[in-house]
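Next up is one chain by itself, shown in structure tokens, the form predicted on its own.
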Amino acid sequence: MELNMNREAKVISKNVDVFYGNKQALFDINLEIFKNEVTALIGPSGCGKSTFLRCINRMNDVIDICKISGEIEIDGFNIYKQGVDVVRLREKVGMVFQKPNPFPKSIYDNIAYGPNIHGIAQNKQELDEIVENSLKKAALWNEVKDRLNEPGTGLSGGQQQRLCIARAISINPEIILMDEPCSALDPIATAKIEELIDSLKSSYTIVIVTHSMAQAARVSQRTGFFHLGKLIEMDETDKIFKNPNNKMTQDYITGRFG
């Protein structure tokens, strides 16, 4: 578990509260996510980790009853300031969901969709290069290069999830959010995604929500433990798993609750 010694905070959350109607889902979340590292968020179901993840690209905005207070800064800029262009924000912050969700289009068009919408490619040749590079970065190119015109939905579950990762990186984001990206996959496909996460962190800042503590221990440099909407503890992954400061973290990791 190599640590980046010249750490620079990419995302800083300050006093973030989230409400769904009258129910408070997150309480006063303060944390830092460092650039070019993998940060894992762990905790029992319903503890707020996915809610927090969706705060980073303002996906909660689409829920009418959701209200958010506090600040989240990316590179020092508060993304909750009035007038922020959410489309531009989501170009910068890609997302991969729990269930692979390729578009009902060809493998090629799944990747080309984002660059086309955002006007990233000037011509077909540039688009071809983006598609190839994204699939290579997602470790999928060799498996699909002869079938780019076939539907993305025809791939295996693990391949579909790597296609979704390729789609997320096709618009060249700086941050990739992953919400339990392996929960629908078998152990072999999971191992491939974990290898991929490890190789992507040199180019991207990655935040992963996972139910699997073993996965958090394998892929991340820092881990945050959430419980009942509160961030109980956040530290180096090794420290969280071997010598946490908080008894609650210790109890969760050793399986006493959760």
The other form holds:
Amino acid sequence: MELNMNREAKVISKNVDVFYGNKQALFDINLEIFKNEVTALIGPSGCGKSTFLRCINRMNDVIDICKISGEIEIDGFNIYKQGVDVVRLREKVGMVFQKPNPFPKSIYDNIAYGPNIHGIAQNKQELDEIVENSLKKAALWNEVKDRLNEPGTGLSGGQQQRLCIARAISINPEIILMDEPCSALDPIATAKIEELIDSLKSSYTIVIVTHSMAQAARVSQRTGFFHLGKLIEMDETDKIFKNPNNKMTQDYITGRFG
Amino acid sequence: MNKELRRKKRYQAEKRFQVYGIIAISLAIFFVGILVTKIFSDGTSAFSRTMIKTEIKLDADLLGITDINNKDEVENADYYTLIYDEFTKSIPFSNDEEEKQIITLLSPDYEYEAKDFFLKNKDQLGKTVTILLTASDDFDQLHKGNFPRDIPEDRRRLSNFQLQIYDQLVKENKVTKVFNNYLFTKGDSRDPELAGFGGAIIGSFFTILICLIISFPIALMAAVYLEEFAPKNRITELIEININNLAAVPSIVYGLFALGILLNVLELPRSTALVGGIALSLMTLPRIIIPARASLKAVPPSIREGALAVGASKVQAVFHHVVPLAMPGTLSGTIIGLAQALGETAPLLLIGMVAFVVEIPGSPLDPSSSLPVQVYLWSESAERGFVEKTSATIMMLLGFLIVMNSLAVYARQKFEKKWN
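Right, the form predicted on its own is done; let's see the coordinates for the form predicted in complex with its partner chain.
Entire complex below, previous chain first.
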């Protein structure tokens, strides 16, 4: 596997603790996510990997009882500093969810929504271009170009998920977070998404949470293993899967627990 | 064997249960059937009106018209004398008492009917024409077969002489029934044959309109705030419980509130659709908030997350995505709430919409009646003519309710299915 030698840390997490009410969900997470790479977060259910992912674009803010301490820096800037505009943060950090969640609108409107609210396109023509490019990047254009006005919810599961990826990249983010994007999809659709992730990494920094270790091994350059709210080990994917430092990581990837 | 027996018993229990269900439903249908049959058998005759055909000479002298083009003269001509003279002339009588009995066979509005006729047929001045005049209530009921002829004369509202005239007129083919447009176009009247629920329909329309204008936006905003933005704490919990309780408060309490605050303190005009609408909107508020919140809650959280993740603000996520998706349920809740308000009587009685209103209200600030109150008013009147009008009004009210409820069902099914 070729590695980018002059790596640049895009996201740095420093001493991140997360509490849901009185229950602590994450313990002192320190890690780095490098630019234009795919970073996979793995671990058994409830280990906190999704919680951490949602910290990167502050989606946890939606949950009233969720409290976060520590710092997450994106390009050296702490996103948990007071006065940070989450709207601008999420413009920069897109997200794709576990279950495809297209808006119950047309395919076109699904993509156009983000650019519209951010005022990215100056006119209809530019908007059309953004929609087309986003769908092309998400490898969906050829399948839907003749029915852009049909509801996005009418697509198949895999197509819906690619639509959601297109929606995420429509506002040209720098980071894309993916929360188990293939868990609701069949193997063929999964293969397409993985292919897509691989092609997207040249333009975006991607963080993917996955249950499938095979998927982590296939798509990612670096992998972090979470267990019971702690980051057990984070290293090059090759190393994690072939020769992990930690015994627990070894046990998990060989299927002894989880 | 024991097992066999138990299985048999189980099947029997199942059969029994089904029989109970069928009996219950049959009973329900039976009672509804009786109700509807009663209303229809009483009410259908209200949709026709008995008219007496009379030949009259449009005598210029009698009318007091010297110049047909003089608007003032035509307007103020003596139509009363014209009809009085010509109608009593058409039937032979022997004394003043009988003359009086003849003219009371006509509805007291005959002069206006004659005027309307003449204004449309000015060129017939001086000629003899056939005109249809509305018969009096008693004559009307007699012709509709609701008048008991076989009781002694002194206990009847029509004398033997009048019955004779009726028989004679029928023989001469001078009594006909026409569609009762008065029922739809006129306001209340002391004379059943001239009374209509037109004023009540307009009054109900204004009342419901005011109710909608006030309650829908407030209820929607309250529901959106409580469901999407409000912090979950003691206070919001208390508010929530209170809203649920308010939905169960008897409507007369809202009427008392309207009477005490709107009429006595704020001194808004009494008996008007404005005050009625405000009182009803208080009642309707919780009945819209509750279904609106339910439909907001039913919108999957993934839609909110999807919007937030592309950088929509909370307000944008809610108003661009969640509220539109919750609209069908909210709208159907609103329509059902309004349908309930439409049938509400008690609060309107308290704020004086029970008044006798002849004029058709032109705005929500005019004194007006409403359909359910009209039912209440007419059901207290003794005349047979009002009995049929009561039932006709109920039919009208039921018709509106059925239309509104079907609309609610339609709104829900049509728009909710669209995307799934």
